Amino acid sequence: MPEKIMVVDDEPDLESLIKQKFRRQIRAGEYDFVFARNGLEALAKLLEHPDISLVLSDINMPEMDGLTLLSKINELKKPTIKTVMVSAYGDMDNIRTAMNRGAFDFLTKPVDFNDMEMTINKTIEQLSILKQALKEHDLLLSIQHDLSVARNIQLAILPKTFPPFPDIKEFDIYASMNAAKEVGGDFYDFFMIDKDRLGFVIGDVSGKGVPAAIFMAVSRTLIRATALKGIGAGECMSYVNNLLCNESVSSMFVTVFYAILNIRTGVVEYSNAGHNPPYLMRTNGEISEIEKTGGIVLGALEDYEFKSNSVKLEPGESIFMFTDGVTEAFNAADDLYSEERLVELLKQLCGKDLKDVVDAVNKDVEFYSTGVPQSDDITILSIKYRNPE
């Protein structure tokens, strides 16, 4: 598309002179000139030709002068229109006024057409840069809108109603996720496999942003669908691992801790696929790390056999699960929050309601990282076993 340039001047010979000077660019489709005799006619031309990007305007004209026209153009609030003012060489007061009102450049009479051509080329070059910046800005706004929608979708697929099973009194459960970006790669989930068994899982996908969020949604869906078949924790991890190895792109993987609580006995069967070991919170205030099962991350090595282990919860005891966004949060001195600080805090929180425990850890991590941008998703899932009687 040619650059459309409007020349506003009451000199009758100027139109033919400009067409003669720029005949090569006009024939080549580089420039398209529009002419007006005064400011009023120029405003009408702007409405008729909304794609005008450069206005060359004389200052002294009948009916509406160039300075008034410049003010009217500014009122249109179209940054893709640049105005170059033309006036007599000695008319510096008006030229300064025009520049103060937002004119991009100026030319003096008698017009040097070579100077005019250089000024036009320079102005169009700046317009091209500006248009590209505006295009990128619009694209960024569109991406931000899409990310906002994606965040809402991601949050919608995570359980967030607590208590989730108000008629079941054998356990309490509470969780939270704070993404470092608009969308995150952490997830948690829980579901009744049958009337006696609760499945629960926490995971952390490698990477950040949209790719991690998509892989997170796929991983969560596969784990839930597989777990609802009622198979053991290790077998579930093995099956999902093979599925992810077949579908994984860009070498993405996910760490997972998946467990099954028998709500009648308090026995928890679990399998750890390269995730941070959760903590067992005893009623006497003792905090211990749940033994690992030797599993690797999901999506890395096909046909890997995941093992499972078990631990028995007594009434009132809890399992505290988390992603490394908790322990690897940084403070202003570039020190990690650390497992040691987390354990000391959990000792103080033994016996508290799960929501109070989760909220207290989130607040302590936030306090520790004051002034430092969140670098990783922070996700917590905690479950407490109750007396089934």
The other form holds:
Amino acid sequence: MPEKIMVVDDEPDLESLIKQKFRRQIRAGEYDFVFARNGLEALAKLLEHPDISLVLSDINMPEMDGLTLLSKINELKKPTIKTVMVSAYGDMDNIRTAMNRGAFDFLTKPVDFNDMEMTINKTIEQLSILKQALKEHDLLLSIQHDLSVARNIQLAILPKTFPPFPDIKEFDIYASMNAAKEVGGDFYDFFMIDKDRLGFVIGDVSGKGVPAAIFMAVSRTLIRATALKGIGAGECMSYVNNLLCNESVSSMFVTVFYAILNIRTGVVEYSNAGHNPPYLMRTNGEISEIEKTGGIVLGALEDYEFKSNSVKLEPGESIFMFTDGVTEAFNAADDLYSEERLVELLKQLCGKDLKDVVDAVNKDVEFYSTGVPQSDDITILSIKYRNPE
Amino acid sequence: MEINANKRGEITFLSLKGKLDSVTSPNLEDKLLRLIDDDNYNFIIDCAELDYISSAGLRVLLVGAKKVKAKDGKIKLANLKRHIKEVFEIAGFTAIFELYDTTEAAEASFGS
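Please give the other form, namely the form predicted together with the partner chain, since only the form predicted alone has been shown so far.
Below is the entire complex, every chain and molecule, led by the chain shown above.
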């Protein structure tokens, strides 16, 4: 693409002179000249040729002079148009005025064409640096846009209406996700497998950004689709693991805790694929880690056989699930929030409404890490078994 | 994060100092992949001074483990602090990595 240059001068001979002097560059497709006889005509040409990037303008012209033209060009607010003023030798007043009004450079009359060529080339070089910077700026904006798309994917697929099944009285469920500034890959999900069984899951994808968001969306969909077949928790994890091992680019993986609550009996069958062990909250204030099932994160090791375990909930008892954004929140002294602090807090929250429990934990984590930017998603899912009566 | 590497015989020793998280793990990934590209397939990673590991750090180790496995190599870990060992156990990474109490024990296991 030739660089489009507009020459504004009321001298009619200049056009042929320039075309003659720069014939080689014109033929080689480096320069393309547009001519105008005064400021007004120049403005019209600018509209007609929006790709003009360099304006060489005389100062003294009829209808609209060069200094007025310069001001008008500035009003266009197009950083990719540079103006070089051409003025009589020694006309320092006008030259200073032009420079102060934002002219890029100046030439003196009578025009020395070698100097003009050097000035044109230097200006074009500056313009190309500027255009490159603008392009990179646009690219950054589009990446930022992509990231917000990824963030929206993550948020949009999480169920957010509570209570999700208002007609079912056998359990309460509540969840929250406080997303870190950079897109992470936390998720939670829950669904009725059949009229007696609630499936629920919490997970955390390794890494951040768009790849993590996509991997998270894939994981969540595969788990839900597989779980809805009604198979056991361990079997479900084994199946999804093999699917994710095929999907896993650059060794991404996801930690998952998946469980199935039988709402008639309170029995929870679960399988833990490398996720932080959730806590069992007994009504007497006792907090215990849910026994591990020895699983590995999903997407790391093919053909791994995941085991299930089960625990029985009495009415009023609940399971508190979380991602490491909770226990690994740093404070200003660079210490971790820790499981110990979480357990101490949960002890005081036994028997409370789930929403109050979740809110209290979020508040305590926020208080703990005051002044420290949040580096990871903070996600909590909790369910409580209830007496239907 | 400080990473030091030196080679003794067929085994490359890496020692990690500090936090291995989403900020620092790309450094380890670069270093590890470069060493593997230069035909180093057996590693002992000394974690005596590793204070913290996040899932991003685990991912880098997994990348390395998969790469060396294709060349019949192994990455073994030694001297893990208690809480780091717990992270490995929770994530189930003990099914992929052998953990040793000392680098000597890890080194001896390569001989056998």
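For the two forms, the rigid core is made up of the largest set of C-alpha atoms that agree within 1.5 Å on superposition. Because the structure is predicted, anything quoted here is derived from the model rather than measured. Residue numbers count along the first chain shown, from 1.
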query	finding
Threshold 2 Å Cα movement between the two forms for V268, core superposed	no
Residue shift check between the two forms, rigid core fit, T293 Cα at least 2 Å	no
Per-residue C-alpha change between the two forms, D303, threshold 2 Å, rigid core fit	no
Angstrom displacement of the CA atom of A333 between the two forms, core fixed	2.8
